[in-house]
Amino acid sequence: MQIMESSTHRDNLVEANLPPHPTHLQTVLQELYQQYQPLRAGKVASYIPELSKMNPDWFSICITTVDGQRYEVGDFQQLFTIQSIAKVFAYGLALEDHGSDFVLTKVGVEPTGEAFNAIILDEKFKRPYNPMVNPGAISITSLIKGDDQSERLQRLLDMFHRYIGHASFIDVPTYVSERTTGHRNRAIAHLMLNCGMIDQKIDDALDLYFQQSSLMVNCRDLATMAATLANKGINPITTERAVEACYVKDILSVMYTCGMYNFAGEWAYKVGLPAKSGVSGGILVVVPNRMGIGIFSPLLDERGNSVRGVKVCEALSAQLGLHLFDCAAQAGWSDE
């Protein structure tokens, strides 16, 4: 087990509305790690063959605050593929490329209550329900601008670089694995082509979708990406703007209502924060104006969410008073 704390700009704690006791926050993470590390419920994803090779014992929790402090415990440098968490950031890039009004004509913002890979469209508008499920994400990826496939992929990689703060890469074995077994996503793409939601270049859209899902990140990266959204689109470590501020509310709104697959309603009720999960075991959580949280544990529940990750987030929300509608915590953070 690794436990690490780093800190910058401690004098800004009060102004940033951050916890008054940074050492307490590190202690909370350490206690949660020790509490849930023995948990063995759930299974590693196997429908993508490369994912089945992950170690079920991997587990890490990271926090990055909007003034650049980091709190980390566990296997926070272990790399894994980002999977569906990439949908959040591709959505932001599509918004920048086309604007909210146009994107809304192609992809809605309604939760489905169905599994993330369900082959369904909004019957009235013939569009995917939201950008956080596979049909919507494939449609969003098809909107990314570029003269050719290479330029579009490079624009995605450059965008991820701004959020993470360093270069990242596509894991080729995972990409090939997804491309080889992604027949359900091809069926979804053909349905959307039939409804006019994507153009004829289905293979190009799917390849880019499989590539973005295969981006390699670690838990620290997730926390930094989440903190960038919490910080109105500015990476708190590099101070580089990753996304236009006007689109952050759109991204967070859809994360809040649709980001946790068909667990989104219960998540909003219990945790009360914008979040996105992925079937590799990552969960990215945004506490607006305060911090980003990353959790990684490959053991998944029946909905595809990290079992340990959900437990940790429920505990953090309760202990620190993070729920957006927790009136008792509005005056400040709970440190009991």
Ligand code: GLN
The other form holds:
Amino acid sequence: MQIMESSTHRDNLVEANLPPHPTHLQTVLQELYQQYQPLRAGKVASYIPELSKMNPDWFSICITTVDGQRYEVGDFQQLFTIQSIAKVFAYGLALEDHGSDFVLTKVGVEPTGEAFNAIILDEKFKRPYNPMVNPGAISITSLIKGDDQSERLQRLLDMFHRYIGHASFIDVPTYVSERTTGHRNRAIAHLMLNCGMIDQKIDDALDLYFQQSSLMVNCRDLATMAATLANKGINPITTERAVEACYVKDILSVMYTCGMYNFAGEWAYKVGLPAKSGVSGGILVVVPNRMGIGIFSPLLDERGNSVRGVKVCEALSAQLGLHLFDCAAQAGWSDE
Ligand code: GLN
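The form predicted on its own done, now the form predicted together with the ligand:
Next comes the full complex, this chain leading.
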């Protein structure tokens, strides 16, 4: 197990307006790691052959604060494919490319209460329900601007670079694996084409979708990407802007209501923070104006969310008083 702390602690954390007892942050992470490491519930995703090769023991928890302090425990340098967490960032790029009014005509913002790959479309408004489930995410990739497919991919990679703070790459075996076995996603795209919800170039949209899902990140990257959203779109490590500030609230609202698939309601109730999960076992959580949290553990529950990840987030939210509507805890922060 690796444990690292790279902060000067209390002074910086108080400046970042963090919850009470910030000096405990690293200790809290270590304790949660010890507590949930023995938990073996859940299964590694196997519907994409490459994903089934992941080690079920991998587990890490990372925090990046909006003033750039990092707290990390476990396998936080282990690379894995980002999967559905990419949907959040592609949505941001589509908003920048077209503006929120236009994007809203193409993809709604209503939770489905269904699985991420459910074949369900809002036929009345001729659009997928939201950008966090597969139909919406495929429609979003069809909106990414670029003269050709390689320019669109490059724009996506550049965008991820700004959030992560360093270049990242696509894992070709996973991409090929997704591309060859993604029949359900192809069916979704064809259905959308049939209903006039997406333009003709569905193969390009699908390809970009499979590529973005196969981007390699580690748990530390997830925390930094989340902290960038928590920090009004500016990466707190590089200080580079990753997304226009005016779109951060759109992204976070959709994460809050739709980011955890058919667990989104219970997540909002218990954890109370905008988040996004992926089938490789990552969860990215934003604590607006305070910090980004990344969790990685590939054992998934039946909804496709990381079992340890959900447990850790419930505990972190409760212990640190992070729930957005926990008025009592937040009053305590400003009294500090
Ligand atoms: N590549 C995955 C798919 O579309 C992404 C799913 C996910 O992480 N929930 O099937």
